[in-house]
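In the form predicted on its own, a lone chain appears below as structure tokens.
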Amino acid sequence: MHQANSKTIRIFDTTLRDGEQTPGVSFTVEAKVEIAKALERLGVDAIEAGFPIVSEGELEAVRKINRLGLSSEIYALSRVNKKDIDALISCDVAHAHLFIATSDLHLKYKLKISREDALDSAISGVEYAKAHGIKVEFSAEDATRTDRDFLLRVYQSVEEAGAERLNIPDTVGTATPEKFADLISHLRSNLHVPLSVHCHNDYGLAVANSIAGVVAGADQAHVTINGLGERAGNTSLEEFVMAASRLYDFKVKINTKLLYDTSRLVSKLSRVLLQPNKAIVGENAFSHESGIHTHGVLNMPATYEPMSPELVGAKRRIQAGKHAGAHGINSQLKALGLDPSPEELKRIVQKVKEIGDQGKPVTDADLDSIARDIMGLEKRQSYFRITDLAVITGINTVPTASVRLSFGNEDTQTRAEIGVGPVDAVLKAIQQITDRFARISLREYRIEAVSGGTDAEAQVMVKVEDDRGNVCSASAVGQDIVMASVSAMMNGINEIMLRRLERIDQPKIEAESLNRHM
């Protein structure tokens, strides 16, 4: 822990603007509104809602978000020309983020103007926005590759023109923490308004540079959920917030317990999957397989966890695998309601290691099956069973799936859904039925080829979670990807349902109650 800081760092979230510039990402107006509401709940100080001049949809999104009456400040991005600023003004936002490139590289090859032309444009743009009653944050794009004397001249000039805040972007992530801190310190000593930092992750230094920037005198960081952004992305909100608050003791107004859920929401709406080992919010961030680690964590979590998973809204997970030890496996089995003898536990651990040595993962459903086989217990009956399934897809056809499930006392329910593909459609239809019993959501979906050729078998891995925090992994193998996906999903859902039913004194009463609510 570094020396305590009393300074509060503002969080300026640009997921909806710079994050959306991730190749392949395009949010609908409705998705932007949903994310904006989540960002306000998270506690961000400012939301950059979009770049109004880009499209009519972008203009509409900024207007709608601005009209929500959120407690976070709403910003819109604009170049310093009158046309861009007029589009921003039409959104009725109170805050503008204006920018123009200032490095000789950008001036010569992109804008094809002189330094003086860029300076004049910057001043006139700020003055025009200010004349319309808008508060301005100004960015000198590619600041870290701009001549330092000219950069200071630009910032001093727009400060004099009325800009309330100055942002220093490391546009292509070429700064190092030492050099960036030196630049921020230099600017801080020569300017009077608050400073922001905006860092990109091309060298993997976005969070480090942002931290260096606030240590050197900036009081606001531009960030995105999950580090979304062009090329290698922007400073990750969750990583910056936790590092700034936990390691540097800065104050931030973020409800960190909402980080995990907000991350999942943005991942779903952006269709950008998180790498499992993503810091803070990745699936493996609080998962443990190694016997040495699980033994330590089960006795004292701090032995192998730098923070509590609950602090960021996540949960600890012990994973079966070839590196697992008896303590970890036994912990998982107890969570499944199983209590093996020492000899049975030894055999279960050995079987898990044998499967791991074959390069295969061991899911929760697999572990339950292995343990019951070794302990001589009957296999549990599935709560839900698929009795009918039809999928339609094609070039000019919206993928559609119809599913019939039987449950409990042999009652059945049928649902039909559309999706972006046949797998999406059928999984949505299944969830439409099972949601009447328990809110079980798909947290992770992965598919891998087991063999080659057109008749290859594929292994589908899923991870599901219910509204009580129960998490279960399951898998299935098959030549038909849709059917393998259905089997994996059903395995996971059934495991969750059986856990729910077995954790109360009278499972039949709950089952009957669930049936009555269908």
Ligand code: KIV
The other form holds:
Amino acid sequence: MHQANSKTIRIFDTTLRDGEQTPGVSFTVEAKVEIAKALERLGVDAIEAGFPIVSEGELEAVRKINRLGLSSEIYALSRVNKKDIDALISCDVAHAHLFIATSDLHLKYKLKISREDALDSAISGVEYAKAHGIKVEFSAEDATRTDRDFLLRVYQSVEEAGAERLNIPDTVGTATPEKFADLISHLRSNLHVPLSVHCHNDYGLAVANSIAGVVAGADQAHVTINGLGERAGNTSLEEFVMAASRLYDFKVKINTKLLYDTSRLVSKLSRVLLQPNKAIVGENAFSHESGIHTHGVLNMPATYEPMSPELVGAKRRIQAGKHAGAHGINSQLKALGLDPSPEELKRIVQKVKEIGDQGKPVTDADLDSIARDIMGLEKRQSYFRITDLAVITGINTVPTASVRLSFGNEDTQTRAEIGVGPVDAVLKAIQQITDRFARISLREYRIEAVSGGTDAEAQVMVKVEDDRGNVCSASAVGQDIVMASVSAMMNGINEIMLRRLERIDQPKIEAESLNRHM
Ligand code: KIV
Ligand code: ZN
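For comparison with the form predicted on its own, produce the structure of the form predicted together with ligand KIV.
Now the complete complex, all chains and molecules, led by this one.
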């Protein structure tokens, strides 16, 4: 259902503040700077760079980001007391996000103050920041569980004290779209400055609540890349942006083609892996395995894709597996430069289904070798081969790997690298050598124990991609996780090298229109 909304919604990104409050996540100053630059490229209106009072490093990060001169507005978070606000002022930021809790629950058990005390502190905090020339966005923390009349009184008072924007946080994600919309409409009709919404995902409703909030009159949404944030996280930027713009016709200034890469960057720097079925940016968001779906997508992508993957910087993938059909497998084989007869194709599909029935995945490299086997073709020679490999790891030792690869006419090259662990070190050393031939990067790495015990077999699955957009999945099984990782990586790299040498491109499905098909 479409609604006509020509309004522009501002995107306030809080990946570097609320996103960093994800349990176990802590960005270095350099990582924060890198993410801030990526957010600016993405086109966010505001970046909440951090909470300066938290630590020296945090203060330094906010200062540094502020000095970058980015086109996005830079905010810092602060409670309403002078000490916090002074720390924020010392960062030279022009914008403050001030907050104090207002629900009786928080006042009684956390702050141990009365409603009147909270109101006075809110007003004096806003006045203090304003007196220092800072623009203020004010949040009544736990707004959705705050007494409505008191909440309105707080917002009206801080508006009078000079707050330029009022944020309505659903701090523990207990709002529903209907209740949140009602609250926002009520506040909208009694307040004058722009409103913002800040939703948490405890019941999986953060995006729905944020959308309900902007439909009800808010002008800005607080979001994080990959939905990072406290507990179950915040509203995901990529999901909110795509739903608000495509399903509700709001305008947002985001360059959506950068969503996938920005998501990967944040996943890498936060060390929070994305679930494969994450909407918009998950690995499976544009992957198709079942025969019915691949058949449809190969004829007309819109049959099973609500948007084009290119629109968010992602790629479509057809995946072999037990649900696959002949159309999908054949298109994958074409991409591998193979042209099986109808009878051979039938046998290849049969084999893929048998492997799937055993609960095993079928990677691109597996499909290539199954098909060659059935078609009676010679196995392709690997372009790169490992000739020597040594890995050192331990206590008080930086994990280090040295690798010698042979290639082409038996030329060899050796590289040593350090890493955060032995697998990281060895994969980096391999890439150092292969980079000279093709810039092949590791897109995905997964490891699973196939059996129990210390002698368990591990299965490593990798997905690699080169600078021409060739993507290849490969796997290897072994008891030694370093060697299994090396084999999987080499399988993937070799598959890509062979595609390049044979000049086979990834399957190109007919360019589709970017129109919606709903
Ligand atoms: O969720 C929340 O209430 C917050 C506040 C700091 C606005 O993150
Ligand atoms: Zn929050």
